[in-house]
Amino acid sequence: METTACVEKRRTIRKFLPKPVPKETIAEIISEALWAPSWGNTQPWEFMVVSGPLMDKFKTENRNALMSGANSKPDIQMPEKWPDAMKSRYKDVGRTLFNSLSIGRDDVEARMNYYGEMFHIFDAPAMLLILLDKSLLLEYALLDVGLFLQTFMLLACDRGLGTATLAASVHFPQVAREVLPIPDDKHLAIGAAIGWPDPEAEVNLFERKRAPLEELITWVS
């Protein structure tokens, strides 16, 4: 697949199929993806892949502490405003979302089964987690982080596979410890769900948009 058809095609899968992904094809992307840039070729990026029966009880685990409502603290903290605009974008991502589900604005109950399966990585057979060392400068090692994600999940759009980068995947890294073998001196930056994507699920087709250019871009000469 051509890059630029890679870059367009690509998009957050929300429903996978029950299908295993090898670990042979996971590994063979990720070591093409660690040609990603990083600062001073420093690769602050370390890697767990979860599948099988620890992805499963990590999936149901998750899936608990939010549904009982149990306190987050994540080792990155999300942001908790956001300017106008982005907001803005943020809210009509989530109405089309709801709208591919036939969820209501007022159906609380279907809204939260929604964010379990999201909590639950929305069911995929694998799972990416990057670690970074707690010594790190965290703001700037993220960079690093979003440049090597976006080419790991290019190229698992090239062979067919869909991606979720999901926030929450960490936002229980209790959860994460009690399940994963994680090591103490590491923080949990991001985990992306891997999977074959279901062709049918309306989830997966909706239409997507993106800021025109002249809200993004100033030209200087």
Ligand SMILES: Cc1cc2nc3c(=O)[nH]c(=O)nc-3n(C[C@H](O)[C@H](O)[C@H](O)COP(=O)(O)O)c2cc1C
Given for the second form:
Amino acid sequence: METTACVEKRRTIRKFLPKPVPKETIAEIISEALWAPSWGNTQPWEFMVVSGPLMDKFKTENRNALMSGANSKPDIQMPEKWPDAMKSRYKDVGRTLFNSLSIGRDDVEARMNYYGEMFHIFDAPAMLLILLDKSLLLEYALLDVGLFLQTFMLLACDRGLGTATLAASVHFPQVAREVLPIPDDKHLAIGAAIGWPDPEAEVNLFERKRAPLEELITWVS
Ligand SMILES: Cc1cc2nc3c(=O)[nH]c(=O)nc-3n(C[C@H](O)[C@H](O)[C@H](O)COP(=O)(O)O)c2cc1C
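Shown: the form predicted on its own; wanted: the form predicted in complex with this ligand:
Zooming out: every chain and molecule, the one shown earlier first.
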């Protein structure tokens, strides 16, 4: 597939087919995505690919942590406040997403179940976790992680795979550390679900928007 087509086609996938993704395919995608640039070619990223029984255990424990109201302190803090323009985009995507699932505004139970699904990594068969050495200046290394992640997602999309970058996968780092062999000297930067997209699920198909160019760009010459 052409690069432009991949960029246009990739969407966050939130429903997967119950079909495993071969380890070789994930290894191939990661090897190719390693061509992403990084500061000074430092390639600060390290990976853990989770599948099989450990993935099942992680999904269950991560959802349990949400449902039981466990304390969370992600290694990379999520901002609590956003400027209005961004808050409104966030609300808009939430509204369209819940509409696609026919979940009403006040249906607290259905919304909570949905969040449970999210923390269950949308039942994806596999997950990529990106780890960063604790000695790194996080903000800076995260520029490189973002470049890797998008490259990874586009290459996955090119093979018909679906991905979802998930803050929900690293929201309870204590769960990942209990279930998975995360080395003590690594931060959990971010995780992404990987699997074969359900082509009929409305939650995969709803329209995503982007701000118009004129809202974002200042041309100077
Ligand atoms: C750093 C990051 C964290 C994200 N975390 C979540 C998440 O926890 N749950 C979720 O459903 N989507 C998550 N997303 C996906 C975004 O909601 C999605 O990228 C955005 O709505 C745009 O939609 P698109 O990816 O389909 O174009 C995350 C995306 C990024 C970049």
